[in-house]
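Coming up is one lone chain in structure tokens, specifically the form predicted on its own.
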Amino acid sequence: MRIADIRVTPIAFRDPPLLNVWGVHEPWALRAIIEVELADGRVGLGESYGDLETLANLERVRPGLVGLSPFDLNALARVVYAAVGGDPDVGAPFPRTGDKARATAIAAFEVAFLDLQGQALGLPLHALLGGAVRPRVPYAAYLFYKFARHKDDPGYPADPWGEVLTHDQMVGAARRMIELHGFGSIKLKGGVFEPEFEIETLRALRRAFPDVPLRIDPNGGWSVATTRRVMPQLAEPGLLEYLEDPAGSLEEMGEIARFATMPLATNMVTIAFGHVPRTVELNAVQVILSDHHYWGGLRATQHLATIGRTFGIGISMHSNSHLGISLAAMTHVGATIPNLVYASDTHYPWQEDEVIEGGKLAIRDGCVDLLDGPGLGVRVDRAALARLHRAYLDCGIRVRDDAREMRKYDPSWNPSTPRF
């Protein structure tokens, strides 16, 4: 059983005008759909970023994978290490600066390899990863401040969420998302307005949903001094489950950890295995949000969870704008991690397009049920893939740039952090 062909197809899909510390989401989000095909016609799927750098790295790797067995994941790693960075030594210590490019390339193809393994064995992917410890994986309602519509884009369809710039509007968005999907946790993307304003939004959410765990993620938008100033408000009893990335560096997070009264979480300062020693040394974070797309795949996510058990660090999962292949992969690996104690992030409710057969995966009671078909349990919709690839060719976006989009609203916009 050998790989006969590999296709990497860039796609673009509609994305709402969601605000964050760097600006606002563009009308189109970019992804890459990976298809690894065997000689008998079976196809394994992966999903990754769709920016030019990622696409170039995937193309560098692609030829070296033809002829491999999809069971040979060590060979996959060797090919990636040789093609991205020119260093085939997969046994060297993880660099302290991280190795996101190589980890991203491994992850993109590893999911497709595992999908093929599951198809060959007639087993769901979670069985290949050691077996499920839960029948469904919980996700959080991921709330954003947002504009009502994209600027200078008259063709953009009506946004059912509307404007979300006030506390009451945010409560309304949360209520709608919970009614639609039954989420039992809420995450607020912060770093957009003054911290005191966002804390008032948290209080409004707490009043509306007194029993739902809350989190806020300023995305490194606060200084250490600002975080210290607002800590007494954040420390109000029962307000926060955890505080995610108030500051943007590992050293700053370590300083905040010395006075924080709640767990600190990250998907910004600890994003590679080479960052773990310093993270532990500083006690900088108490929750790491893995993301198999840049940690190196599904097995790497499991390895990270084991490190979390070793050092008493909680584990959850991070999200970017993504489609069903990614959500299926997250759900398979999330089902196998015993210490996944926090509901994971997902942008999925914000996306209306889909690239898999049957349309969007269901989120019920805040969870995605395990997919028990062989491998990932999803298959690509050829017509949808062609349509979204055409959108990529036509949309004109090749690298995500939230600051560029924000300057359409505010020409003086400066995305430098910390903002506050």
Ligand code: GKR
Given for the second form:
Amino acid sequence: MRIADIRVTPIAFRDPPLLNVWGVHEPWALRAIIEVELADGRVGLGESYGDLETLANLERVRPGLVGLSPFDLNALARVVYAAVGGDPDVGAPFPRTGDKARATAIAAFEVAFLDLQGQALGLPLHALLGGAVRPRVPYAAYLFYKFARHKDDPGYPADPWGEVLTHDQMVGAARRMIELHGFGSIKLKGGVFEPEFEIETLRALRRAFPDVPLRIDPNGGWSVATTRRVMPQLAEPGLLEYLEDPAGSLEEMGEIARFATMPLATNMVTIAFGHVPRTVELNAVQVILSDHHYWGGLRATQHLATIGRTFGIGISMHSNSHLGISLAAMTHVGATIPNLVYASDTHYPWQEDEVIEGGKLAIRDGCVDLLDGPGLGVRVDRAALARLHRAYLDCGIRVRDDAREMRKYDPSWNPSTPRF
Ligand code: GKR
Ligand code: MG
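Given the form predicted on its own above, produce the structure of the same protein in the form predicted together with the named molecule.
Next comes the full complex, and the chain you just saw is listed first.
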């Protein structure tokens, strides 16, 4: 059972004008779809980032994988290390390090290898990963402030969510998302407006949904002093489940942890195994949002969960704009992690395009049910893949740049953090 061919196809799909600390989402989000094919025609699938750096790394790795068995995950890692190289970067700060590039490449192919293993054994991926500990995996309603439409006409109709710039509009968006998908937790993407304004939005959400756990994530947009200033408001009883990445460095998060009255979460300061010792030393975060796409794959996510259990750190999962192959992979691994104690992030409800057969996976009662087909349990829709690849070729975006997009609305926009 040997790998005969590998295809990496960059795609672009429609993305709404969602706001964050760096700017606003562009009309097209990029991903790469990975197909690892055996001589008998069976195909394993992966989904990763579609920026030029990731594509170049995947391309460097690709030829070395032909001829391997999809069961040889250690050989996959060796090929990636040899092809991507780079510094060990242990403890290097966000963003991107050589460590992250290697972990990203391993993850992209590992999911496809595991998909093939599952197909060969007739087992769903969650069974291959040690067995499901829950019948479905919970996700959170991921709310963003947003513009009603993109600045330049992207050639497709505006999204159905409209403008979300006020507290009432945010409550409306939450209501719609909960009606559509039954979410039982809410995450507010912050770092867009003054913290006091965003806390007012949280209070409005709390009034509208008294029992739903709430989180806010300013993506490192607040200074330590600002976080200290607003802590009494954030600490209002029952307001927050956790506070995610108020500040952008591990040391600052450690400082905030000394006066925060709620758990701190991160997908920005602890993003590689090399960051874990310092994280623990500082007690900087109490929740790590894993992301198999850059932690090194599904097995690495399980390793991280074990480390979390060792140090009493809760585990959840982070997301970027993504499609169904990623959601399937997250759901399989999420089902196997006993200490996945928080509903995970997903941008999926914001996405209108899909690359898998049968269209979008369902999120019901805030959860994705386990996929029980062999392997990942999803297949690529070749016509959709060709259409979204065409969109990639046509859209002209090659690297995500939310700041460049924001400068179309505000030419003086400066994305440097902390903003507040
Ligand atoms: O999609 O705008 C966004 C998010 O801000 C994303 O870029 C982050 O990576 O979702 C992420 C987060 O939780 O920080
Ligand atoms: Mg985050």
